[in-house]
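Just one chain is shown here, as structure tokens, and it is the form predicted on its own.
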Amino acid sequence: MKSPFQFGGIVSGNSFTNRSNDIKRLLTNFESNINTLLLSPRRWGKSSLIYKAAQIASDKNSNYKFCFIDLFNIRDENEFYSVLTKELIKVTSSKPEEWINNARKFLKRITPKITIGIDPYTDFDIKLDVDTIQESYSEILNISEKIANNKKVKIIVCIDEFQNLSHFNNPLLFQKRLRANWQHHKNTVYCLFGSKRHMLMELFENKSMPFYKFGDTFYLDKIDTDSLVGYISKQFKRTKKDIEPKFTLEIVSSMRNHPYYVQQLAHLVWINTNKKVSKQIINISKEDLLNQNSILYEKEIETLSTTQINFLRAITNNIKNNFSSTKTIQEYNLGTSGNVIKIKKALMKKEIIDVINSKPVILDPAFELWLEKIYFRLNK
């Protein structure tokens, strides 16, 4: 039997949980031509949320065309222009012949190099001449608006890992180019998001950056406990397996409502259960989860200094006093109060911790559990 829980990719169908208010907010932004700047830690379900909202919007209105771009493997400005052009042409044209005609139609000053393989739907590619790109970048950045006006559609451009443009040559100039052109669009809406929250905060919330106040800055919260508990219970019942409320609550609370890890732990509990969940099955499943992720966590630890590891130990011990207090610094060998500030900034930059309600927290609940149950016990 197929597991009723999904993780590690886009979560959809019966495995997509709640987020009704977040979906409503996105749909309102799409309809109102308000750009969205979505911020959250890794694996909180940003992509799944946006794909779900896109599906709902497209089902309601066939004139909505969603263009998805991932900057993860895009390393420079010129490559971005080629990918943007290709994806916009594909989502607004119904067949390969139309792709070619529209590429030439909407790029007047640029002659694109078009490649079509055996399967045009998967082997279609557009390359733009590097020399002419820099002369005509504005034409490329406005192609979505030209297409939208010509075809009487609304285009929503969704860009994942948006923070990666910081690695481009002269990223500030590139951001200025994007903002200068995109801010005038009436029939194109932009949804920008990524997995490096603090880098995105610098792009979206720094008054000196081009994308400051570009749209609705949207902080994604965790899914509430009641919704997750109800979802897990429903999925077990649907597959004719029994789980008591106390065990669904333990799955959620032990993973601190983290969508990815709640799904993963629930999946492990489900596959370890024949008919009814027991406390032993819960414990075995937690061990399985930690074992599956231990190699990744060991590599993570290898990148940290001794004082950074000591700081994480203090967090797992749930100390109540100030991290810069003399007692804490001495007990956990953190150096000086100035060094504590540097440690905190370094761990935040690595997206290992964040500060919530003035208290440092480890973002990955399974990593925290691994530190507490395995690493720190072996390294006392």
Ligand SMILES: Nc1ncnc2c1ncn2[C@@H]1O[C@H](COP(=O)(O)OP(=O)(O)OP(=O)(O)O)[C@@H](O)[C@H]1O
Contents of the next structure:
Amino acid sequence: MKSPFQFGGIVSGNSFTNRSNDIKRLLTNFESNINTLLLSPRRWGKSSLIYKAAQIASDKNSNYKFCFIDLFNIRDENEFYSVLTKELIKVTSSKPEEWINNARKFLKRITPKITIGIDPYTDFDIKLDVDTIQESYSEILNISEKIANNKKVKIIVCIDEFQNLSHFNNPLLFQKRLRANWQHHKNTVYCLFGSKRHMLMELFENKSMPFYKFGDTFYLDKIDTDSLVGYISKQFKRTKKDIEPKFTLEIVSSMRNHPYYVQQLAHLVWINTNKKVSKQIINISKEDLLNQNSILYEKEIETLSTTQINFLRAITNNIKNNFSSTKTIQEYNLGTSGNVIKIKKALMKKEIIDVINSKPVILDPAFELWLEKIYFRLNK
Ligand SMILES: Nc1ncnc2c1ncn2[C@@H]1O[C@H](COP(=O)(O)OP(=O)(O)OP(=O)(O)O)[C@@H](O)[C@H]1O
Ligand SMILES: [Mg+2]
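Condition change, the form predicted on its own to the form predicted together with this ligand:
Starting with the chain above, the whole complex follows.
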């Protein structure tokens, strides 16, 4: 039987749980022409949420057209313009036959090179001439508005891994160009999202940056306990396996409500269970989860300095707040108090920890468990 749990990739339908308030917030933004800047650490469910909201919005209103772009696959500004144009044309034309005409119609000054293959959906490509792009980027950045007005639709441009623009040649100039053109749009709404929280905060919350106050900055939370517990029991029931509430709760709380890991642990428990979940099955499944991830974690540890690892040890030992006290510094060999600040910054940059209510926490709950149960036990 197929596992009812899914981890990795975008989840939808039966595998998507709750987030009704988050969906509402996005839908309201789309409707009210408010741009969204959605941030969360990796694998908390940003992409799944946006796709879900997009699906609900387009089911409700066929005038909504969603254009998805992932900056992960885009190397430079020129490629971005080509991909943006291509996707906008695709999502706003009903038939492939219209694509070429629309591309010509909406791009007056730039002559795009269009290729279309046997399967138009996968083999359609638009390449813009590099020299003309730099002269006419604003035409490209306004094409969504032109199409939206012409076709009487609303376009929602969703850009994933937005922080990747920092790899472009001149990221600041690029942001200025986007902002200068996009801020006038009335029928295009932007939803920018990504996982490098600190980098994105710098883009969105620093007064001197172009995207400052561009929209609703939305820090996505993990999923609440009730929804996750309800979800796991429903999936077990559906597949005719039994799980007591205390065990569903344990799956959720041991993974600290992390959507990806809750699904992964639930999946392992489900696989290890014939009929009824027991405490022993829960323990074995946790071990399985750590074993499956251990190569990754060992690699992660190799990139850290001794003092950084010592700092993580202090976190797992639940040192209360004061990491800069002489006692903690001595006990955990952290160097100087200046060093503690540096360690914290470096670990935050690597997205291993975050500081929440002035307390450093390890972001990955399974990595923390692995440190505690395996790594620090072996390396006392
Ligand atoms: N609403 C949800 N209900 C149940 N599980 C979810 C939900 N959202 C996310 N997950 C779990 O988390 C995993 C990652 O989700 P998703 O890819 O949407 O996150 P992300 O924040 O976009 O991740 P990344 O930072 O890697 O792009 C999913 O495969 C699924 O296991
Ligand atoms: Mg994603």
